[in-house]
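Form predicted on its own, single chain, as structure tokens, below.
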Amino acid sequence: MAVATQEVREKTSGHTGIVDCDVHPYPAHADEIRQYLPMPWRDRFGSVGRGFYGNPVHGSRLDSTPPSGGPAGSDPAFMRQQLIDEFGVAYAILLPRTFCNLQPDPDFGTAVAAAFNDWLADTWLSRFNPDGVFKGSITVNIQDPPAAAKEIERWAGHPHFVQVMTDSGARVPLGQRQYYPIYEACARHGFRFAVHPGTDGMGINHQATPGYPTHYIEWHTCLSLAFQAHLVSLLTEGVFERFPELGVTLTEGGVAWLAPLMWRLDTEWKALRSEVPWVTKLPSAYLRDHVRLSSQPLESPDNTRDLLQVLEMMDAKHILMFASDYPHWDFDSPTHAFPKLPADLHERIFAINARQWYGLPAPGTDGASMPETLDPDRR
């Protein structure tokens, strides 16, 4: 494994123990997943992908193709070299890309999700994880919530799964009650529930915009619209009142929209609170206890002071977590993702917030996790 260069050591000096909350592992070949699928699903499983709205340029900030020549993100040793060792990453939260919830057949989608979970557990979370740096996400097919809850139960107690995940592509907003079995299982077993973009407008899922975009740039720019709709749904449907232990991670959906969205929703709630009596406080007041956002893609205004103001308005000190989106084309290096931040804010975004959120031990400790209640500013 490569040793970090002196330049990188200097850039990351004083900011060790990074938690990267959006890292994507890929199978080297579809057969790696197919072996975990029973018949008839094994014969029906094709390639790993979503079908369309693919990047037509594929210009990348990082050449992440492994020396073996396999797909980017398919070689654990090369990922360690490029990401873990190079930047001093203490934990990488892995989010496989299964695209299982676009399937019309819910049984097929559930089988694909289970196969990816078996693959991740057998490889990245065990064989290639002697130091525990890789932490996993349990993929579920939200088109069949009871089956998704059973899949969560199957992995309860695993030492390296820390959250449940789905794509933002859906048929109805995520606050609606058909999803309650998933949230109940997450809350019971202490898993966070992560939402990641990728199947909006694909398969049986609705598109977040009024219609289908023409180009990838339009589709990719507007992915944050689904996140806004899902968050408003979760808040106004009273999900966090019903499941007070539930935490939702919004991954790769942007961040700058959060403050103005909450301003609008808080104003609406003051006038319409009788419509949603189960929402017992300002919707924005639920965020610090129940919601986290990851930083990539981070909106970057020309004036960096504007970004710092946005971070303050959205309470980034408590709810924002660093993400690189390795190995994708818009990868954010830990050394270049943000302008210079105050030291305490840097530590919270790059390490503390995620360790508290996922209950991860700090590097160099005896292994005890850091509970959220250790943060005196949390409430």
Given for the second form:
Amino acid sequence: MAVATQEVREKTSGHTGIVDCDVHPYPAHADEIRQYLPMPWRDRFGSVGRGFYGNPVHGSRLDSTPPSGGPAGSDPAFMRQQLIDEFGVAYAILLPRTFCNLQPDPDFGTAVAAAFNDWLADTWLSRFNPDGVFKGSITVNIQDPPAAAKEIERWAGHPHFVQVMTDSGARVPLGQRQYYPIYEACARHGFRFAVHPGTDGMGINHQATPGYPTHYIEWHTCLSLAFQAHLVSLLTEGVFERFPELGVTLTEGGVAWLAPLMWRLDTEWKALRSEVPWVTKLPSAYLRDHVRLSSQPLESPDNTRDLLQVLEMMDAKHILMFASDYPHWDFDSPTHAFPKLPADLHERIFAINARQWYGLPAPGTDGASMPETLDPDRR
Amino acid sequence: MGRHVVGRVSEVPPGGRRIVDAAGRSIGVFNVKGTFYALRNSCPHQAAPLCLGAIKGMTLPSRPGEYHWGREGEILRCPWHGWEFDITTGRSIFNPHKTRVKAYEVTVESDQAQDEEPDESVETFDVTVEDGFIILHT
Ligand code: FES
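Okay, that was the form predicted on its own. Show me the form predicted together with its partner chain next.
Full assembly next; the chain just shown is listed first.
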């Protein structure tokens, strides 16, 4: 804890500062969101939370509660102290937790998403953001894709929104065609599309297990199942053929499953390609151009060599991006979550991959060469 | 062996704790039902400030479907990922042999200026002697 910031900065990311791809800002009070909601929704907005499958121990790091009061993640000065300055974070990608797509009423869900976007834009992306360290995610309500596309339009050209986000909780897999207005809007306006766990099995959404697991530990472990299903759907439905500019960020969905799942899908494709003729190459061959995974919660086998092999197998060098999940309970420390990595791999995972993905200039540069859509190794 | 005066017994009541800097380290001193223990304030997992965690009991090993709550006040739960540690030994609950945090000796003595090696027998000094000093040995 007492290590000087500069030393941490060098240890974590060379000299450029890390990019943390999963950080959660919270309103200090539900009224901060309510003020952006028109009637009749204002009266219907209850609390900020999902109220189901709560962590039985604690949901956020106990030491992340700001001394100023208010919930974890609600005080920008304290977040800067505990995350940005402590670890030398150059950019924090913010993903608010709205849980809007568990709502059965699509109009209410859309209104909640818009209110959070207004709140984020007015606070963390402007007032709290003089140095531009915070980059935002536009929340959309995926049960009404045309409305979601309109919400994306509303923020086109904003200097600090870098992606659109949804919870992984859904009624059908994300490759299916009803979602295409969202992907079309993302591609048109240069936003990545992020999927983050949440609302799985809640409200109107299916749970990606055979029914409801009993415990939080089961539900939380199995969150990666939905991500696997969504990814297989996106690849086989030909979403990346239809939207060549689309990039999907799989946030907090797990890491170690990717390589074996792709082996399986590639094998299936060799025999079943004729069923999905628009998939014109091995499904795994779409990943570098179109998919990134964020690292937290990183699987941690006892033998760290096992993890290094997994990283190699999954092409982490090109598609893995560091995330801490601050301030949540399963926070991955930039200095302790990973085993020692080769320097170039470390720099890619902790900084370069995300900077390229989101078109963020290296700190101290003017960013003239950004954004880089495709991997530089391949151009 | 360093010898650090943590405070008076009356200042750290049962169930309480005090975090001190001693020998260049942050160390948490705990009063568990009248006996003092000390643990390094750094979690062996990802180096969280362990001693800021919740002081709890734990669900004891049990048959499926049964819950037995016990050891109230003896278990420290890490403020980050929630790993449980036995305050009295520094050993983790899930792997007591391999995963542990450094524990330090604590004694209660009547005189904070005492220079010689403390007598082991004073470790369980009667804490009703309100003016005793909590001494941390590093
Ligand atoms: S840092 Fe203590 S449980 Fe992870």
